[in-house]
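To begin, one chain is listed below as structure tokens, in the form predicted alone.
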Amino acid sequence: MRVVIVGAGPTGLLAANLLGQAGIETVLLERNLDLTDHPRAITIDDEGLRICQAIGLAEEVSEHALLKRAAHYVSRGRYLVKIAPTQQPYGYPQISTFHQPTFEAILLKGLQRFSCVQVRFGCHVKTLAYDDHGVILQLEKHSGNIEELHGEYVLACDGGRSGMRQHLEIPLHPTRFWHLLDPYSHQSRRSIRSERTQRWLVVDTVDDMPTLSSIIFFCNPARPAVTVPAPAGGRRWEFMLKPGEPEEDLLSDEAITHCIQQALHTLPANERPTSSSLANKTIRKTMYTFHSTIAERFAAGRRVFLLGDAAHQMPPFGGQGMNSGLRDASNLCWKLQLVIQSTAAPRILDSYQQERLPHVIQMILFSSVLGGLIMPTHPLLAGARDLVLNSIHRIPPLRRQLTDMEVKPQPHYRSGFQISGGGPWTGKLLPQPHILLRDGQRQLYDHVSGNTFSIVRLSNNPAHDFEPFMRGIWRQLAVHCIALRSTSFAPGQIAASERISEIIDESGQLAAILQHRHDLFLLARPDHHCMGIFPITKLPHVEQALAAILS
């Protein structure tokens, strides 16, 4: 077997989906006897849904999710920020919710289209072994019988108490702010072991609030408290414990009850929704620890590695958790295909955690800092964060920060797959605008770029301003030409060749982008991200350069 997978959760299954399209041959394991049949993550990025665009599933997922939600942090009856980004980047709405097991059940569906895929329930991983060849995995089956599994690779995708990681020794750190000026500074500070971790209530419920549409984040210091409306006419309300208290005496509906009306006291007087009792209503209560941890390392010895939960936990004040975990198996599954296809040497598989770890960083650390705004208990503190969010409120460019979300980390890969020299743009994912066709159609940019190599140009002649990219090892990669056309197209003319694309981007993002020079050219990668932009006069040192990459 080529790839295995271990866990079937939201990370796993597009992994295998990403590796299914690829026609690479892939056995996903998951140790239940089904997929879970309850929600864990509700929110779904714009990032998230691109990803989920690349597998052809965004539609579906769309149908089934709420989008374009606002976030509204409001305490003492007053709203201190309301987040609502109007804009879509990257072709999708910033924030929307979503129920996890339909989620998955659409991708469980996916990877039927490939016969390339094996999906195997009630599998659980004993041991690991290495060989010349790659990792032996021993397999305990539900039915108790053993057997034996052999992948080239493998990728650990089970989950926050992952036996994957623990069978590799890899230990969890603590992630804190000075990890930002050094990623890998949490392997070496052994000596810090303590977690700040925190206890929340999650509850499931029947929605008999529907106007209260938006995500609220209730600061109130008595118990902090969020709300999240659900897909099909559910909500989710999460309660903070106190330090101390005991977990069952908020596990009861009347207890329940009493958190939800304590919270929406918190809305302003004239939006109070009123709460009735939760009999018949609830349809799960948990407790969660909340942890802000991060693997010693993302992979073992170039043959197993670890993506999502397994590598990475983090509050869910910035619904990140889960978009983090469909962002590794985007950056991994692409390299994969390359060396298992032989374009490209094992080495190029260090940069999965070369790009991936500092941004993983950077959501912790945004989800920790969000977290902080609605955590304070004590009513000094409370009073204080009041006083600095009006005061940067009544500020516009700081507001329009908060609304817009522009205070978000942004998919930018400083180091690892990419060309040194070129440019701003250099290791930033693309926006996807709408785009126009040669037959009148408009469509999302990615669905025309698809998920490989691709070089854009602006160009009014693609025969000849993309002779260059077909020969050599821009044909090897089988690069994708995407001819930006500055002006109309042109009656009865057609492409020089089935890799040229023409277009046209009426939002001007693109061709700003290339500074509207006819002279430069965009490399970009299968996952959308910039290798660089560079005058047509330095192609001789691209190719050098991937190539060296490759090789």
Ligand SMILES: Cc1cc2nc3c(=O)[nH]c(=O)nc-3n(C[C@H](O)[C@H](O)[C@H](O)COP(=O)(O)OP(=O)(O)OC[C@H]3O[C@@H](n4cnc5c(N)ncnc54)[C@H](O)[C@@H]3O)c2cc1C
Given for the second form:
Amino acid sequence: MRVVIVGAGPTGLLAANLLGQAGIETVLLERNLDLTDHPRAITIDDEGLRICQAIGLAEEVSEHALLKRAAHYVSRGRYLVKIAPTQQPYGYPQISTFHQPTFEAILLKGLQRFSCVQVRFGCHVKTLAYDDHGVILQLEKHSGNIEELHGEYVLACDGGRSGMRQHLEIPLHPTRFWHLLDPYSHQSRRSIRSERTQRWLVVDTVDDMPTLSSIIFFCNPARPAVTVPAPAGGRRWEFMLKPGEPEEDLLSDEAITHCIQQALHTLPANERPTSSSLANKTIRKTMYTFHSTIAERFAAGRRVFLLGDAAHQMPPFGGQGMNSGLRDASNLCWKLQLVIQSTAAPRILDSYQQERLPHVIQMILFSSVLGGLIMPTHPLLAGARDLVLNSIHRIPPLRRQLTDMEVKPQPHYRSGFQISGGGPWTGKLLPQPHILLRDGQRQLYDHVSGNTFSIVRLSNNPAHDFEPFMRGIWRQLAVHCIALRSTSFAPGQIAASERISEIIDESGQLAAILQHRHDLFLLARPDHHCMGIFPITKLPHVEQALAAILS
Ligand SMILES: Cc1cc2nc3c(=O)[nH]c(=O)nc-3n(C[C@H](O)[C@H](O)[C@H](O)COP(=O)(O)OP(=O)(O)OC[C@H]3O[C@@H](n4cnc5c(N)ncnc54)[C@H](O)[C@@H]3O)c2cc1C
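Could you present the same protein in the form predicted in complex with the ligand, rather than the form predicted alone shown above?
First the chain shown before, then all remaining chains and molecules of the complex.
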């Protein structure tokens, strides 16, 4: 087997779709007999939906989501912060809510498109060992039989308690703010035992408060809480347990109803919905302990890779745990494809950890800060928080940063699979505008650029301007060429090659990235991160640098 994926959670299912789409022989092993029916993640972000677009499933996922939600922080009858992003830089709403089991079912069904992908439920991977050609996994089947399976590469997507991570003896470390300065300082000997955890009760209910259409963080020192509207008439409630508080005290319907009333009391008086009893409305209630931890390494020997919760765990307040796992798979799978198809040397796989680890640390800390805003239980601390947030709210540029979610860590890889000297866009995720095609169709940009390397240029003469990209390394990589027209298509002309697409970007974003200069070209990776922008005179340098990265 070329690739073995351990664990059919969202990360493993996405990785299987990406590899299946690339035609790579893959097996997905799941210890349970079916997908889990426990919803945990409830929000999906714009990057997550864009990744679903890459496997052709964004529309179906969107149909089952509540798109474009706002998130409000409320305290003592007043809104502290209203996050309501209006922009869709990556083509999708920045905050949407969804039902995780439905999402996973869509990903699983998506795998039926790929004959190269096998899905095997009831297969519990017990051990792994290396040989000269890859990894030997021992798995216990539901029948109790033991089987050995060989894989050239293993993607451990087996969740927070990852047996694969433990087997590889890769320690988990707590995340601290100084890791922003040095992402690898988490590899110091600080033990996981020093991690600060938080206990929360998570309750999924039938929604009887449709007026609460936003996500609300109740900054109530008596009981910090969160509510999230869910698709198909559902609603999530989350309540923080106080230190030492027995879990049983909170689990009865009466206790939960009281917590809900307490939370609603934090809203402005004229917006409080009347809450009735919870009887017959609770679908599920579970205690969770939220962690902020990261694996010391995301890979072992260029053969085994940790993805998703197996590599990192974060509190859910930024809605980034699952989304980070989706980014992991989206980052790694095209690199694996290049290596398996002998287009690149295994060395490029090192860039997976190099790119993902610092970004995940930012996301963990971002989630912790958001959690820190609602969790103060001391009245003085809560008062200070309100004062600071109210002051920020009065300063328009700062307020805009919060409202438009500009405070969220941007998808920007500062080092890794990129070419030096490519300017400030290097490593950043490209925006995804709606673009206009010659036949009058309007589409999202990625539908045209595809999931391959691409070159973008301002061009009124694509056959001439892209001629150098029709040969050599560009041909070998099947690079797709995007000719950005300024205002209209030249009548009667057709593209000189099926590897060239002509588009008009009325938003002007792509032209602005190219500084409106016809002598520049942008090189993008299959995951739509920019590898650099260069003058065409530097083409030989870029070709050499790209060849060096791949070799
Ligand atoms: C209350 C709560 C709310 C959350 N809200 C959000 C949110 O809004 N947005 C967000 O992005 N994230 C959120 N998260 C985080 C999100 O749920 C997780 O990050 C995500 O589910 C992790 O996906 P995964 O595929 O990496 O791991 P998992 O979903 O844990 O899947 C791992 C799979 O591996 C299988 N497995 C394990 N060991 C083996 C083995 N040895 N052999 C075979 N199979 C194995 C397991 O059975 C499981 O199916 C939330 C989490 C919680 C708890």
